[in-house]
Structure formats: structure tokens, C-alpha cells
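Quick heads-up: it's one chain on its own, the form predicted alone, in C-alpha cells.
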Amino acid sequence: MKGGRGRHCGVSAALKQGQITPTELCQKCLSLIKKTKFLNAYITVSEEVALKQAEESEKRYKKGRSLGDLDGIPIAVKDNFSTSGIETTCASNMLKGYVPPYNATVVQKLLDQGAVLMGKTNLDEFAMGSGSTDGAFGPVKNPWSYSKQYREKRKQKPHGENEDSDWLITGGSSGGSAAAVAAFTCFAALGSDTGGSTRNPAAHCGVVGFKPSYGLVSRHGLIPLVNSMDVPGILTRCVDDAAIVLGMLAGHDPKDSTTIQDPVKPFTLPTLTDVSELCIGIPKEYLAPELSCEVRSFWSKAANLFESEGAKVIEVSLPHTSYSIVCYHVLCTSEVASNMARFDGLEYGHRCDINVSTEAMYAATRREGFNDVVRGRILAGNFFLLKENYENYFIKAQKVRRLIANDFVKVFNSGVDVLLTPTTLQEAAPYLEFIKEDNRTRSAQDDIFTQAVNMAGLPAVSVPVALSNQGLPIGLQFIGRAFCDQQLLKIAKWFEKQVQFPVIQLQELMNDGSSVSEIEKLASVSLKH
């Protein structure tokens, strides 16, 4: 892997050797956050907190007592994870001004390792969406819209002119986290993944997006969307970094009864040199008619790459795939309806001024607090949960979910090690094109390759593979057996090394020439191993 992608494992070495201090690193990232403010990747920038944490980290390094690989490393957190003393909004008017009294377990674990929290990142409201375009704080812009690679293909004037119309979406719902990592404003970010919300934006922003096995990482403090499918996701610039972060986060949490009981040891990812023992499955049902020719071609080339290195590549069948998006929709909206009932204007969050009656207050609070997308999903979910519909929709969907999970079990039991699939149907769409369709239609299309994994509770990772003809990133997805997250990442790391995905060139992103070298310096910190 070329070091120029800004791996934090390399930065960690530079910090230990004193080539850069945590405070300098933090200030560089803060300066980049300010310069890339128009990307709208962050909802809240926790500048004071970050500088204080960097200062503490610096003291530890001076005493030779660093806490590990993440000490002094700038990270960002999606704004649906609770952060003590820092506003947590879920990009909704319902939670504007809500400051949690505690940290989510994953946030606490990162802070305990000395990570420096740069801020909270933007998303679709309550993480419902696949574009990061439907939050109360406006859409997130994809850093690749301003990359040299894309601009040269577009033969367009540099940033500043025509800027309002031709920028691309980041994908969603963790678009803020993906953009933050892609634009070098942090080295790792937390997202959440309910139906693809970490993997989708990772593919569109040219970064690694990892969804752990359900139950491997605690959900405590992640504001729930769909309890039975939500998992915290990890976004980084290389697979090794995702493994380091996973090692810090994985394990039992007494505050989350769905986490595994067995202790999980932090691991460094061994380097795989030989793939000849591997069996790679290609699900035939994933050859969707809407799949773009370019993604299909890269998918096929990736399969050939494994084959040419001696791996066994076979076509497999996941027969219930065609039912999965409908099944997901029923289960997702039903759980959403149940989870959103807590936002009633009584305990926390927004409360309207109407005091005619409790019912009127409830209704007005929810009307003012939630956007149309959230209200639409609540309505659909409550319909499926009506007494007369419950058996026909919710219970039936639960049964189909079991069949979908069994499809994966059968494939893995037949000797397949990992599945290789596309992550998205196509590269990132221009914003103006994306918003022509409503959120529900877009999500149904965009989650096609990703949501079945959530229903089955499996680990999956999106790895950037190459640039399209337009100069935009395309990602492919690897799906592993439940709780074989380490093996999955090991294979993804081998693949990443083979494809040598190019570094984003962000000269166009800056109005002044000065900051270009700053980004390059930040990226190349990792060359110093």
C-alpha cells in the first residue's frame, strides 16, 4: 500500500518518533476542517476539546507513556453517537441543542486510547437515507467533486465557478464521516450501518468502510434506528487502520446485552501472501440490471485477479435476494416507528409551544421535529404493525429474514470464505440528479447490495478499487462469515495492496495554493514508518 493515503499507523510512528506532535497534528486537521467547511462534513467542530485532548496526549508522549496506536490521532464521530458535553443532533430539529450526559461506549473506548475528537459529522436525519442529503443541516458534498482527477475529466473551471450545480453526493447516511476521512480532516471516523450506511458513502468517497458482525461492537449510546440491524461502522483510508480501530472497539459491553460474551483480543492484521487456499463466492443474484457497466467490469476484474493468483472463484446463489429489499423495508420501518416513539417532547429534545392538550403537544412536536422522510417511515412502520396487518407484514418479513440469513449460512458452509460483490450500483451521482427521486426510492435502489448483510448480521467491508472514466471512486464489497471479521479484513487488505487505489488530489479544493502542501504533508506523514 502506498503510504500517501495518510494511514494512521504511519502517523502513529511519526508521533512516537517525535517527527510531529499531537498538537501540531490536531491543528493541521482543524485548519483543514476550516478550509473544507463548504463540504458540510461536520455539524459540530469540537475545537477546544480536541486541542485539550491533543495537549494531554503530548504530555504522555513526552513521558514515553503513549497509550497505543490511536494516542494523539484525530478522529471524527457521526452525529448519532452520544458524546458527553457535545451536542448530538442526529441531523434533526428534534434533537437540536441536545447535549448527552454520557459517551457512547465506542466513543469512550476511542477516547480511552487517547484519540483526539475533532467533531461530530453530518448525516441524513436519524440516519435515514443513502445520500447524506436529507439532514436538518443541509447536504454533504463529496470531496472528489473538487479533486484534480474528476476536474480534469470534466475539463471544468476550478472550484469557485459553477460550484453550486455540479458537485456530487457522498452517499449515506454516514456521508459526513466518509467526507471527513477522504478530505484528510481526520484519520478515522465512526459511522453507523443499518442497511449500508457506512459502506455506501465509503464507496462513493474512495475510503474503506467496515461493518462489523452484529454483536461484536457495542451499540450503547448509538441513537437507535433499527435495533436488530444497527452496528457502529468504521471509516478509514486503509484496511489496516480499520483493523486497528476494530481491535479497540470490539468486545462485550455490559450496557449492550446483544454484544458477544467472549473476550476479544486486540489484533494486528497479518499480511496475507498467498490466496491460493481461498474460495471466493460471486452471488449471481447480485448481477442487477441497474448495475453500471463500469462497476460490473471492475467486479469481474477483481474476480479474475483472485483467480489469477490461484484462488478458487465460484458462482454461488443467494436465492431469496429478490425479496430482501422489501423485507428490509417492512422490518426497518416497523422498528423505526417503535424507536421514534421516544421523541415526544416530554423528556428531552424539541418541544412545541402548544399546550392545549398533551395529544396536541405530541402531534405538533413531532410535526416540527421530524422531516418528511422520518415521518413517512414512521407512518409506514405503524401501518405494518397494526393488529390486522401484523401477521401479514411484520411476522412474514421476520420469516423471510431468516431465509435470507440461511442463504448466507448455506453458502459459507459449502466452503466459500468470502463473497465478492459490488457496493453500489454506480459511482457518486451529482446532487441535482440525486434529488430528482424521493428518499425512499433512492434508498431502495442504493441499499440493494448492502442491506441483506445487516439482516444476516454478517461482517462486510467496502474497499476502493479504482477510478471510473469520470475520475470518481468505485468500491467493491467483501462479505464474511459471522464473527470472522479478522479473516475478512485480512483478505480485504491483500486486495487493497493489489489494486493500489490512487490518492485523492485535492488541489482544486483550496482557494489558496498554500494549503495544498499542507494536505500533502499530512498525507505523507504515513511514509515515515
Contents of the next structure:
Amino acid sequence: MKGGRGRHCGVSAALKQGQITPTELCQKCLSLIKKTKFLNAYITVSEEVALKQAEESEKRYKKGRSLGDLDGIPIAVKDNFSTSGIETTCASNMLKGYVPPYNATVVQKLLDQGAVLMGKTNLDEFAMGSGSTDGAFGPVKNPWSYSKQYREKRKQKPHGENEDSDWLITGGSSGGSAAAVAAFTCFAALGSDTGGSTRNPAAHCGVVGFKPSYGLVSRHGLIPLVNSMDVPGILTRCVDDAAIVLGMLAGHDPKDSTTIQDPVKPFTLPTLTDVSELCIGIPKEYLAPELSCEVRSFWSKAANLFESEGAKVIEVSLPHTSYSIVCYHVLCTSEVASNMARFDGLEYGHRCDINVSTEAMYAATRREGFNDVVRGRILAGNFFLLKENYENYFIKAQKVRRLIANDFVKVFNSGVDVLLTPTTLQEAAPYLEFIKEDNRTRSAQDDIFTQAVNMAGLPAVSVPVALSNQGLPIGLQFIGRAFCDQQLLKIAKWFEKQVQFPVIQLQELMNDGSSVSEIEKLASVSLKH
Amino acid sequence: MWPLATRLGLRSWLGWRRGFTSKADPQGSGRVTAEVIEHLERLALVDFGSQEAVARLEKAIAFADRLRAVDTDGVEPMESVLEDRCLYLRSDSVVEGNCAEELLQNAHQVVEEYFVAPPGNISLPKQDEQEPFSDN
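Moving from the form predicted alone to the form predicted in complex with its partner chain:
To see the whole picture, the full complex is given below, headed by that same chain.
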């Protein structure tokens, strides 16, 4: 089915040509946010700030001095990025009411380009989870639950009494950002990606979810989960937009010494027309028995597509794949145990009423502030870091991490340009199904295709491919060589053009259908003919 | 119909099954004794709060135990994927600061320019002096 994206004028061009003003655009998005409030995608809507920024942008456009492609464009930021003067909670009671005095570097960079901050999006508490269901502000609902495409298929099945009890999860942990982009309330959103937290919800919400190479984009201001794996992620409705945002965010930051010092320039993503020079690798160990038939089928079709266009498609092996989720579990909980130690109630965040002793105060503050998931990971991490366990668990996991990273290096050294894998095991699950298992089990299941990438620090992108039989998005993942993010996005862009993923149809849920279709017309930032 | 499946064959499927989480996880080896619980609660300053949490930890340990099957002889631990690079260090000169007031605003208890903490060096009461588990 042909998507509606191809023939419309990009919003950036529309702003430059005066077809719409930044203030009008901002107000449309604010109105959409209000109409989609039940999705619970936003924790904080920064209406005043956004309107002010839009006003400034408008002044710049009137003088013909726009700052660039992102000037006046509404964006959203996951609520684990520090935003000066705007509450940043990480969806946790521990940080309710916390207002950072500074902007995360990536947020600052976007604001410097004139982007308009619509608000902070919802997530799993402290980015721990794969459903965006475990935050202090409630779960995020997948906009596709209310799409015409899904609802039409549902009519063939019996309804429950309560129409809305069978809504679907967005995936996580950046579910709010994914939902915000999918529902047209902003044109790009920042997520974070530690084990797949940007790519997983992107696949479930039918948007592009890009994870840059570790070290390319600054983590300063991103409240850390796993320092050696976290990266800021980018969620957009098309690959070109992700490339535009990446161009603005990438580069060395003196405030984050883990950013590489190689010079990085903003770039326009070239259009690939000929894939016959490419070698696509299909890792055989990713053929999991739990993989749904539909995802497997789309994966297979994608491989065949590349082959039919002349690319070399070969099976490759990542032998340590089955251990990577275990390795990730140990390293993640260990680093979390360390990173969560800073939350003690003294300098910021929640503080309990007990004043008997520092230890008692810390313990009670942390009991009140953290949910079960966070506490569980802290305790597990501390267990693995105990003197008697350190060698057998933490060091062992670090060794296995090297083996996993080496698996990728070997494959890329053998001439493979990019790996093609599923992003998730299946389409988005209904919330009531999802919560039948606990957070750790779900994360272990859902992160299966995504977390090895974080361990190796590689760039990866999830691209929406097609709708399942139920009318829900399925995404596939491309994994590239370290610091070859541009090359990766080039290939993803070619693929996106081939598959023509359909636009979500949300008119039904809006009382006034016109606002969504207007926004749909401006569906992407970049210019498209 | 499934060209990929037939290409990839049965062996990888079997290899996959061994490592993947299944519902039939053993409950844990009883490694989480009362001593360990108390020790972890002190170190982490986070309490288990319920028997469920202990069971979850046991499952997490059982899950992590699968790493034993990997042969890591002669393999160096990997701390960072950027280990081959020299990390950037700023020069030791003050370029920003003087924001004491802003920072103090985020704290609950403040006196002049001090964060107020309760008295230190007082250990948490021991396990047997505490209430048994109560679900929060």
C-alpha cells in the first residue's frame, strides 16, 4: 500500500516558504497533544515554553534568518534527559518535582537549532523496562490501538465489554517518545537506548528508531542507567529526519569524555540507488523459535528484496548470541546498582521524613522513591558485585561482552556492510497480556535482538516495514559498523523507500478529523517531492 | 514459503533454545540466605520488602548462572567499547560554577549553604531487631 508520505511538502520547507508559521504549527501540535492525552505519552507538556520558543522562531523566519532545518519544529524529549527549568522525573517518585538547573547537551543542541520543546515524554521508571508500563505516571498506550487499520481487523473478533481494556503497549522504555511521534504531536523525539529502548518502541509504534554509535552523541545530562552502553536515541517518522537530527547532535562534547574526538559535520543523507555493491548479513542465531511467523516472513522478504536488487545476502554467525541477554542482565544490574546510589534524598529528589540517622533516611527515601523493578535491579547488581561474586559474575560478564563484541567485529571484517535482523519477536502486545510476566522476564524476552548492539557499541536502526495481519506495525533492524552511522542510515533510507510503510490513520479518534490530516500532510521535516 | 528457515537449518534453533529464558527456570539454588539479604540491604540501602523480591533475586541469579557455560579462558574483560581510544580530559581550569543557590534549591533541607543530613555513623538496626517482611 502506497504511503501518503511521498507527495507532501516537508514542514521545514513549509515554514521557510511561509505556508505555516511556527506558532501555528506549535498550536496544532499542542492541540493534538490535548486530544491524545489518553495515550499518556507526555509527563510534562511545556506549553508556555513551547509557545515562547515558537514566537522567537517566527521572528527569525520573518527576518529571513532561520537557524536551519529544525527551526520552529516541535520536538519532544524523554523524561530522563535534564531540561533546565522543566521538571525531569525519569517517571519515578524519586525525582518527582525535581527541576534540573541545566540542559542535557543534546537538548541544548536542539534548542540552539531553534527546535520547539513540546514536553517531556513518559517512560518506564528510570528507563528500566521494555513496555513503558512501569513508570510512576502510568503506562503509555500505543496510538495504533486506536488506528483505523487495527480497529477494522478487530471488528472481526468479539469485543470485550470495555472497548478500551484491550489497548496495546508501545514497547519501551522510550514508549512516550515513540507514541508522541507516531501520533503526530511532534516531528522528532529523543529517547535513550541501553538495551533497545529506542528501537523496540519504534518497531511497535511504526516509527524510525535510531541508535547512534556509542561515543558519537553526548550523554551529558542523560540520567544514566548503564554508562558503558547508554546512548541518546532518535525517533522520527522517516529516516531522513533521523539523519537531520543526528547531524545536529553528533560530535565531541567536552562535558562527556566518552564522546570521541573525531570531527563530525552535519550531512545531507545521500540517496542510494544501487545496492549491488552491498553485502547484507543475516545472523542465523537470531532465528529464535519465539519469533512470530509474521516477523520471520517480513525478515525473509526483506532479505529477498535486497538480493533481487543485486545485493549480496549471506548468512553469518554471531555464536555468542544466546549468552548476550544474560551478559547484559549482569552488566546492566551491576552498573545500575552503582548509578542509583546517587539518589539519597540529600541534594535533590525525594526525601523521606525520617531523621534518626543518615542510613535510615537513605534507606527509607529509596524505599519510597523507587519502584520494585528498580529496587530489584539494584539488589541483583549489588549481589553480583559482592566480593565473593565479583569474579564469577561481573568480570565473567565483561569477558563475555568482549566475545560478543568480537563476534560483530569478525562479521564486519569479513566484508559484511550491514546486518539485517528483526527488531522484536512480534507486534505490540495487549497491555493485559504483557503484564502477566514480570519486568525482568519481559525485558529478557523483548530485548533479544536489540541488546547485543549496545554491548558492542554499534549503530542500529529500526525501520517500520509493514502491518501485521492484525493491522499493527512490524519493524526490522539494521546494524552497522561502529561510527558508520551515515552509511547505515543510507541503506535504511533505501529500504524505507522500497517498503512504503503506510501512514497511521487516526481520524476516527479525533472529534475533528481535520487537524490530523493537516498534520499528516506535513508528516516529515525534510522536503519530499 | 520460508526460504530463510530452510537455509538456516535446525542446528541453530537447538543452540538457541539452550540459552533462552524459558518458563521452566529453576527457582534458584537457595543462595539468598538471610545473611545475604541483610548484607545486601545494608550495602544497597534498599530493602527487599517481601518474599517475592527474594524469589525474584533468586531467579535473577539463576539466570546469570548461565554464563558459566561460556569458555572465557584467556579473554580479557571489556570495560568499554572505546578501550582503544584515549579519552578526552579537560584542562584543569575553572570555566563555570558559582551556582550554589540554584543547586541548593533542589534540596529539601538546607541551612544557609549547607545540605542538612541526619546524624551519621549510626548503623541500621540488625535484621532480628526489625519487623519481619511486610509488603509495602
